[in-house]
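Have a look below at one chain only, the form predicted alone, in C-alpha cells format.
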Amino acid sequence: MPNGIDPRWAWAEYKPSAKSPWDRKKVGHLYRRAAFGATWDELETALKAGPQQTIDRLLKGGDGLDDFERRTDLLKKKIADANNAQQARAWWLYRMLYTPHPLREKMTLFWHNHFATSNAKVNNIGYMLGQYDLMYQHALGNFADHLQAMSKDPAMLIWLDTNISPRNKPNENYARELMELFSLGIGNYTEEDIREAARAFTGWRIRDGKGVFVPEEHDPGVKTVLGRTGKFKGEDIVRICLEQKSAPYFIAGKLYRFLISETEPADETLLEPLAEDFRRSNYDFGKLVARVLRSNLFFDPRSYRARVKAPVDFALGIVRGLEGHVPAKEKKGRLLGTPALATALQAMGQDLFHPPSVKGWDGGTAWLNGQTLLYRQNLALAMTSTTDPRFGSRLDPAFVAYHHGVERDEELVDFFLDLFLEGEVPPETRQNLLDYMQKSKKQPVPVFWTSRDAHQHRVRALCHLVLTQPEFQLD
C-alpha cells in the first residue's frame, strides 16, 4: 500500500457505488480476511444482504454459539486431562471450521501469533488451552485487560520464565517481549527500561494451575521505567507501556498487516486515525477491528490478494468452499479426522500451539517454498479426489457443483473460479481450464466407470486445478 494515501478516506466507511460496487469480489475478500472462507450460499447471501449487514453478522456471530461452546468445552477438558497436544490442534481446527463466530476465532488466531507461546517449552496442553481461552475471551475485547491478564497467564509465565524470576536476579525475558513484541515495538524503550521492568515482574509463581503473586518473592524497591518512577509491580509496567504514544500505533499496525496488507507497511500518518481512536476508546480492540473491516481501504482493490495465505487459511478455505465435514467424530475423548488436517498444516509450516519462536510465524513469502507448495498441492488433491483415506468422501467438488445445479463445462469452470477466486484470473487461465475439460472427455477411463463417474472425475480434477492456481495462494 503506497504511503501518502489519504487517511481520512482510508478509514471512512465503505459505501457501495457505481465505481466500487458491492460484488462477489468484495464478499470473498471479506470472508477470507474476517473468517476462513465462505460457502457458495454464504457468498450469495452476503451479496444480497450488503456490506453493513454482512459485517454486523460477522462481528456478532451466528446462532447456536452457546451450544457450540458447551460441546467443545467438554471435549477440551478431556484433551487437557490427557495432555494430548495433537488432539488440541484438532480441537482448535474443529472450532475454526464449525464455529458460528468465525471472526472471533480468526482474531484468536491473530493473538496466538502476537503472544506466540509454544507447548514445546510449556509442555502442558492444559495451560495452552487455558491461554487459548484467554485469547478467545479477549479476541474482540479490551486490549488493556487482555495484556494484563496475559502477564499472569500460566503458559506465558513458563514460556518467558517469569515463574522462575528471583527478586535478587530478575529474568528479563517477559519485560523485553512485553515492550518489543506485545505493546511498543523496537526503538521505543531502552535496555535500562527492560532491566527495571524485570524487577517489577518478580514474585509471580504457578500454584494449582494458576498464576499467583507471592509478595516475599517480589522486589519491592523503587524502579524507573519509561520515564516513570515508583515501587512498581507488573500491573504498573503494563499500564505504563499502554500510556506510551507508540502503543496504539504498534497494535494498529499489526492489525493492518493482518487485515489489509503485508506487502507494504503503513506509515504513521496512515495509522494515526486508527491509533488515536484506539487510545481514546481505552484500547477497545473490537471497535478497532470493526472500523478496519468497514473501511474504504479494506475494500480497496490494492488490499486484495495482498497477503500470502497461511496454511490454516489455505486448508480451511478449501473445506469451507466445498461444504465439507472433515471427520471429527468423538471417540473416547478424541477427535477423529481433524488430526490428519493438523498434521498436514504442520508439514506446511503452521503447527498450532507450537509457533516457531517468541516472534511467532513470519508469514508472508516465508510460507512458500518448493516443499511447502508441493504439500499444498498434495493437500488440495487429497481433499478433492474423494479417495484419500484421511478425508474420504467428505469433500466432493462434483457433489457441490451438482447441488448448485452446475453441470456444463463452461458453467463448471466459472463456478469454481467464482467460488474460490471470485473469477479474478487472467482470461488465458480460464481458457486453459476450459481446454482441459474438453480434452479430458477424450481420455480413456476405467471400463467399469459409467459416464456419470467419468464426469465426476473430470469435475474433481477441474477443482483441483483451480486450487493450484497461483492466485489461490494469496489472501
The other form holds:
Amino acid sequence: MPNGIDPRWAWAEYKPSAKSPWDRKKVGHLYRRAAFGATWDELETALKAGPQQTIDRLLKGGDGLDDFERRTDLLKKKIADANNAQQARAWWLYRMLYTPHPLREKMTLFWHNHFATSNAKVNNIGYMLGQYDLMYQHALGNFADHLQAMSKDPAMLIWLDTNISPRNKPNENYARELMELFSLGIGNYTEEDIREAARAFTGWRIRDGKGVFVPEEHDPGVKTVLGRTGKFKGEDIVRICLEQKSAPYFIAGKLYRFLISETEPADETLLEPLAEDFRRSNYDFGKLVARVLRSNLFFDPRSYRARVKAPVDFALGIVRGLEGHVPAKEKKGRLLGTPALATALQAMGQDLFHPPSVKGWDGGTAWLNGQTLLYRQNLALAMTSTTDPRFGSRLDPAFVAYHHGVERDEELVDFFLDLFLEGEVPPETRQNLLDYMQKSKKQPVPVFWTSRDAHQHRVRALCHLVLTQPEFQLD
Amino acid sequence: MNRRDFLRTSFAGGSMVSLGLTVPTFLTRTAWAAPTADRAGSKDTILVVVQLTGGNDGLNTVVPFRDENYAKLRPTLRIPTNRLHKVNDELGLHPSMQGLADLLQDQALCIVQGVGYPNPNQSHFRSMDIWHAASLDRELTEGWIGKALRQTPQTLAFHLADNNESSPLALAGAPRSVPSVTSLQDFQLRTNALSSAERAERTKIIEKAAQTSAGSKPSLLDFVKRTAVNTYESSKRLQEVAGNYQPKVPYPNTPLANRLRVAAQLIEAGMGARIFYVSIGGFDTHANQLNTHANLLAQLSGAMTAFYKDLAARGHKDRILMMTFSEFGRRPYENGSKGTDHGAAAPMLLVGGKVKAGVVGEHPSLVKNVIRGNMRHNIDFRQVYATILDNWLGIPSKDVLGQPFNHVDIF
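Now show me the form predicted together with the partner chain; what you just gave was the form predicted alone.
Let us now look at the entire complex, which starts with that chain.
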C-alpha cells in the first residue's frame, strides 16, 4: 500500500516553523517514543531548549551513566546467581525508570522484541541477563555486529536449539528465524535455504556459560544458501543475509513501526532513503535511530498517537509523570519499587524476558482487548490512589500538583491534561472533567477528614479520570 | 445548534452506529431469544476452538503403529505400541490422552486424519494466519470466525485469553470485537470511590470519554473507544454472572482447564454464548520433545475431557463441539536433537455428543508422496471448517470461505 509521502521530505530534518511550531505536543510525543514519558520539568525544559538540543540529549544520555551501570551491574550478578526471574523483570523496569539514558533502554526493549527470547525455555536468568547486556551494548550500535554476536549468545543458542543441533541431522530452528524474523522477512528466502543454512549453524555448544564453536560437531561440507555456495559456517550465513537487498529494509521497516506508526506499514519507496543509508553505513543502527527521531515525519501529525502504548509505556509513563522515580533526596522518600509493577505488566500482556513467541509481542491493537483495557484502567487507579498497598503513597498526584503550585480546579484539570495528554483532547472532555470537579465538592467524605484531605482525594480522582481517557492509551 | 447539541444528536443517529459504538449483542433482546427454526445451527449449538500453538506433532498424537516407517523415522521418539490407547488396528492415541480415549469409548471423539492445505507454509506465523483466515491470500486481515459472526451478528463469542495472549486473527472482522476475558473477577472497572454516588459519577465520566465523537477517518482512537465501550458494557453483564461456579466434575488445575472452566460458567449463565476460543502453547518441540509433548497432550486431554463431562452432566452434551487445530504438524523423521522440525499435514480432534466417533480420512504416508519430507494432506482444513459452519453452526460456509468446499463426514 503506497503511503503517498514524499520520502525526501519525510526523512529531512524537522525545523520548527510558524506552521509546525515546537510545542508541548511535539515534546510529549518525543518523550513517549524516545523515552518512557516525561515529567513536568522535562517537558518545560525541552520546550525551551528546542528540538535539536533535546534530541541530542536523548541520543547521548544524561550524566552519571557509568555510575548507574556499575550499581545496577552489582545487582544483576546477584539476580543471576539466584536465577530469579521476578527480580530480573523488576531489575529491568528499575533501569528503564531510573537510567540517565532512557533511549538506550528503550531501544534495548526494541531488540528484546526483535530477538524475542523467552526464559520459559531458556530457564536461566543469567543467560537472559547476558543477552540483555548484549542488546544494551548494541542498542544504538552496529546491527551487523549485533546479529553476529546474537547468533552465538547462550540464551539464543538454547532458545532456538543451535546448541543441540548435531552435524548429521541439523535442527532448523535458528536458521529459519534468522531469516524470517531477524534479518530478511518472509518471502525473501526458500525452505531449501533454511535447510542448508541449518547445516552451517551446526557446531555451537555452551561451555562455561559461553557460546563456543566445536569443529568436530560442525558439518564442514559445501552448502548453497541464498544463491551462494561454499563451506559456510554460521558467521558466513549471517554475513550473506546482511548482503541481501531485503535486510536493511526489513530492519528499517521494524524501526518505522516502533518509532513512527503502527497504523500503516511503510512501503519500499518511503523506506528507501533510510534503508539505503543504513546499508551504506554498514548497519549503523544508532545513526538510523537519530535520523528517524530528527525527521519531519516523526513530528508530523500523521505520527502523533499512531501507536498503541505498550504496557511498559503505559505504566512507566504514569510513574514518570507522577515523579515516582525522582530520587529520594530530592523528593522525600517517594521512590517507586518495581516488583509490583512487573507483576502488573504481566497481566497487561508484556512479561519482560518472557515474550509470547519468537516473533515477540504483536503490539498495536493486539495490546488492547477487554481484559487488558480493564487491567490498564485499574492499574491507573492503583497508581493514583494512596491506599493501594502495591504502590502505596509513593505515587501521589495530589503531591505532584501541589509541588508544582497547582491548586485551583481549572488549573488542576489543565495541569493533568497537559502533563499526560499535551492538552490534546476534545473540548467536551475538558468540560466533563471540570463538571466533575464541581460536583465532587458536594460528595460526602469521612467526618475525620480535613478539607485538605478531601481536596487531595478529588485531585487523585481527577488524575485517574485523565488517565482513563481513550487518548492516553495511544503512544 | 451548538457543537455539543450537534454531537448529541449525531450520537443518537447514524454516527454512533457507523463507529460501532453500540452495546454488545448480548445486551439486546434478540440475543436472549432462543432460535426457533428447525435447521442446523438453530438449536444453540456451541463451538469451542482449541488452538495448539507451535505446531503439534500429529504423528505422536495419533500414532500409526502398524506403519514400519514410523519406528524407522523415530528412533528415539517413537511411542511403544503397548502403551498406546488403541483406536483401531492401525492407530493409537498417545498414552497421555486417557481422557480422550475414554471419550472415544463414549462415542464422543472424532479424529480427522491428514488435514492441511496446498503448498504448506513452514513459518509458524504465516501458517497460523492461513488457518485463522481460512485463506491462502497474501494479505490476511480477517478471520474465519470473525466473518462467520458477520453472518450471525446476534451470536455471542468469547476469547478466553492467557495473560500474554492477544486477540487472535481468527476473530478479526466480527461486527463487534469479541471480548477477551482472562478472569471474571478482574473483568470490572474499579474506582476507589467513597460513596456509590461518587462511584457512579466517576464511572460515568470514564464511559462518556469512550463515547465522545471521533474524527471522520477511522483511526486508532476509534479502535480504543470501540474496545472501551464494548468492554465497559460487557463487564457490567459479566459481573452479574460471575458468582461462584461449581463444576459437576473436577477440572485439572492447568491454565487451559481454567479457561475452559470459565467457558462452562459462561455457557451455564445462559447468556447465549455460542463460540469460544482458547489456546495452549508450547508445541514447537524442536528438541527433547518426548516429555514436553507428553505433558502438553495430558493437559489438552485432561482439560477437554473435564469440560465435556461437566457440560454433559448439565445436559449440554449434544450442544457441544470442540475442535483442535495447530498451524502445522511436524516432520515424520526426527532431527538430531530428539525433536522434530516443522512439518505439514496433521490430525484434528473433534469432541462432542454429536460427532461421528472414530477416524475420518486416511493417514497420510510417512514416506511416499511427501513434500520436501513433509506429509501431504488428504483433507483441506477448510473442508472441516465448511462442515462445521454449514452443519453445526448453521452459517453458510461459502459466505465465510469465499468458495464451496466438500464436506467431511464428521457428524
